[in-house]
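In the block that follows, a single chain appears as structure tokens, in the form predicted alone.
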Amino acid sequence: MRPLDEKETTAVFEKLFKFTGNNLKNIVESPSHEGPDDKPGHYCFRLQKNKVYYVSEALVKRATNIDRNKLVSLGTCIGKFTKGGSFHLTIQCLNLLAVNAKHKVWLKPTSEMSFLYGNHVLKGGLGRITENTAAGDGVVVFSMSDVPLGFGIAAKSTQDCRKLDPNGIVVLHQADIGEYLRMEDDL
């Protein structure tokens, strides 16, 4: 497990910024209350076998006693680098994104199941959307009872959604909590 280099850090922060905006500062500077120290530490990003982990510094210090080949996971896996070098967020980072999301979408109860099966969000299933969402922005998808269901990319802006027909795509699906069942071997 090693720290991210400059290129990797830029890729991770650009992707997180797409979903959190200026709230990225909250993720980076979040205090960690893990470990034996009375003084809170911080969280950091570490790379292990092309996966990026969000982990407290106290846990990283204690994990140095474990052989790299035997270390499977540490902290929260927030994404992975592809063989081409691009960075993709995984569903495990949903809690981190949900707390710090800049743009949010709420689904009607009738369309939640469709989204959890991996389908895009249609205008007919849209309950609410935050103002000033532009096309291409990262959005976190919630149920009407504020339970985070997944995340995706806004296909239309807030203003365009008002004029859209009910079968028009509003959010392009990227990840949802149904992946825990559909892809349990890969996670």
Second form
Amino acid sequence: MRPLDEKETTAVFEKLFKFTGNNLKNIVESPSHEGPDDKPGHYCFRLQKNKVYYVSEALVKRATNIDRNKLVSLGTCIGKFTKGGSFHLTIQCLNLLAVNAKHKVWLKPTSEMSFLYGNHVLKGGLGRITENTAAGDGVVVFSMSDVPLGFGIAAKSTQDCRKLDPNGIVVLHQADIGEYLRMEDDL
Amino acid sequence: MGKKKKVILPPQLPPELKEDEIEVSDEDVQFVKENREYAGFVSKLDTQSITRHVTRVANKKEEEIEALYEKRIRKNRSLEKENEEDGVQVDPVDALPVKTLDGKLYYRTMAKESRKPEDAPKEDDNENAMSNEDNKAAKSIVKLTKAERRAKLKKSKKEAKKQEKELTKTEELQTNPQAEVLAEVKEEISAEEAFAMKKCKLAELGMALLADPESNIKFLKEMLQISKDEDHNIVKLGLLSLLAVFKDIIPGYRIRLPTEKEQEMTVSKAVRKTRYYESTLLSSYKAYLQKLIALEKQPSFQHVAVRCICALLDAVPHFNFSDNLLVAVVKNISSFDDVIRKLCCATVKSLFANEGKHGGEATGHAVHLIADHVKVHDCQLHPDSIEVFLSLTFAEDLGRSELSKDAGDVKGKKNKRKKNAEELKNMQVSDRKKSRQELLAKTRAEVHADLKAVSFAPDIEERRRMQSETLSAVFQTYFRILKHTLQPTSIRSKVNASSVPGGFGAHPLLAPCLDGLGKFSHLIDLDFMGDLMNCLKKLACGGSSSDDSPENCLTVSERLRCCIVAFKVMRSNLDALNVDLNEFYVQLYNLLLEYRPNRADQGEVLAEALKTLLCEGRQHDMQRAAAFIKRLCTFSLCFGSAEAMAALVTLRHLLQKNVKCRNLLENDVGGGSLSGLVAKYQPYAMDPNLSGALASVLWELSLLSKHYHPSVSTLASSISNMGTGHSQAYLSTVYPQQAFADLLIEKESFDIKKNLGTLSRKMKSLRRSSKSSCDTCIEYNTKLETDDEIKQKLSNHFIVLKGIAENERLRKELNRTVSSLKLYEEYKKQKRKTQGDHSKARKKKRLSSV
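Cool, the form predicted alone is there; where's the form predicted in complex with its partner chain?
Zooming out: every chain and molecule, the one shown earlier first.
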């Protein structure tokens, strides 16, 4: 377990910024009430075996007691670095993103299942979309009853969505909560 | 008419009697001799009038018309008499015949042409002339039009009867002697008489024109000549009477002057006459307009000129030179003068409303002109100038019908293709049949083309084109205003310094612009939508956030309006896609804090914003809804009953829609997993999504249920029961706007009557229970609105204070008396002792002495 170096930090923050915009500040600065201290600590990012964890400082202190090879996980895993060096968000960070999301997409109940099986979001399944989403922005996908289902990348801007035919792809799938079942072993 | 004659005649009788008196009156002479003073005074006056009467009566008494004339002149004369006695003494004799001659000639020619049919109308004409004159003195156009109407009827009758009879010869006959006479008279008569005369002249000319425009068209030039007078009043009268004439005689078509080639051709008499008529009319109209436009720049004539221009544009927008009129009107559309501005705006509005008059051409032109005007003046105009756009109407069916037609055409083509195929199949169809079909189609097309050319309805395609151009100009203006508002002040102030310092406030055009955008939102092209939304978003954020100079900031109500318009635009274009306007919700969330009822922030706008953003929206995030519920509840604590009511109505609506948010009504603090990552309520959060409002409790409702206003308190208590009670049959038809308006109306009556009652009751209870809770104290304080209540409260307070002071004083007195009593007792004791001692001593003394 070690803190991220500069290059890794930029990679992680860029990815998070895509989804949260200026709310990234909240993620970094939000106080943690873990541990025995009365004074609230902060959260920080730690790298362990190519995975990036979002951990409270109190937990980090305690985790130093454990041998690096034997430490399996700590805090919340938010993503992993690939062999090529790029950073991917994983589904576990969904809660973090959903609270601070800048662009949201709500799915119609009929198309929820399709998304949870790992398909892209089509225009026909779009219930609602945040205004002025640009193509390439990170989008968090919700059900109509505000349950976060996953996240992805917007394929079209809001304006273009109007003209799109119902079978056009609006959001490119990145992760969904179906992965907890489908890819239980990998996570 | 007979009646009228009789009414007019009687005044004429007295002169006749006078003649008799002169012969008989010996006794009178005696009387006069006795009192010379009277006589001297009378003789001066009487000789003139009597001589005049005598001559007149003797010469031509037969005609009643002349009697009328005499009367009129006599009036003028009698006025003048007092001023000049000897100088005029010769004049009456000359002038009178002149006058009568004038009238006589004028009427004789008329009478000669058609005695029988005209006898009665002539009389009427005269009356009209008289009334016209009077009207002009009062400078009212309304009455003029009445006279015109009558004249119109006559005119139509006459024209039918004697169109061919009258030729230009008669005109010459009329005009030549008139000119001569005019020249003579001008030299002699004084200014005042000239004024009256010109007035009469104008009236006569006007009447003649109205009576028969075709033959008397030349009079127009004469009237123009008169209106070039130095006297301002005459000019004004001339302009107004010309206006009345033009309004009446301008034909319902645009005059096209014949080309040279056409002029060379020989034409029939009738055609030549019409041409002459039209060209004269057009040239004098042109001269008139030039004069109007020139006078419009002079401050003393501005009102009259603008009124004339507006009336002309309103009445004859189809006629030649209407473009020039439009230019003049648009130029004055944001005038500082209220009267002129209102006139111009009303004219433009009526132009927009009655498109049938000019076929929509003028509308487009006017809109373009206004757009240019806005551009030139850098958006520093009076709001009225943009508000006129609101009365524009765009027929939406035009496009649709076209589309359906296209579809029909396509179908037809398909059908034809099928037919062709069939025909190809059935090659054996005879040639004769085929040729006949072709012929049929050909004739049908020809007939169709003819019909199109003849029909009055303008071409649909043409109208569509014009409409789209107009629309684009309107939106261009709107976007220009928005852009201008977005500009930072630093840049704008430079521009303003060079241009006129507009006294219209920072963004005068924004409000009507937003209104217009809201109204025409369904017509905005989707391509503009993105830019428009960005613009509105920046405006809703409070203009340019870079520099926070106070004048650059938009007011709260303006920003609220931006939000409303954004939602309207989105909603009216919301066919397929449900877009969530998060940014505007954030703005509204923050604007709620900035709202101050006494800072000219309009509560109506706030109520409308609450309605459009929160009540009409389909779904909301749970977090956002909770944040709004919490904030509205806090908001309603701080403001007047009307605002509180609007907020509470919205709140109830939100709670009904979002069942999960009813957790806020529970007494336990929620939070935890429900409120997401934000575990604690943060009242100062800028983003409703991050406020964590679900972790809070709506404690404000219990305070509100003690609100002094009964309807607020009942609503608050009903909302707080919503969580527990399962009867969901609430009637939520009331919208915040309505609630706000209701309470505003009720406020006045309520404040005086009910408030006092409840207040006094509460005060009593307060006084009785000395330990008042803090919150009731706050409530108590907020309610003291009127001076009387404050006085009452203060007096109560002072009574209590006085009581306490009195008590203390009494107690002190009591203490003092008690102490004095004690002292006295002690003194008594001591005295007794000393007395005892003394007596003892005395006794001892006595004893010793004894």
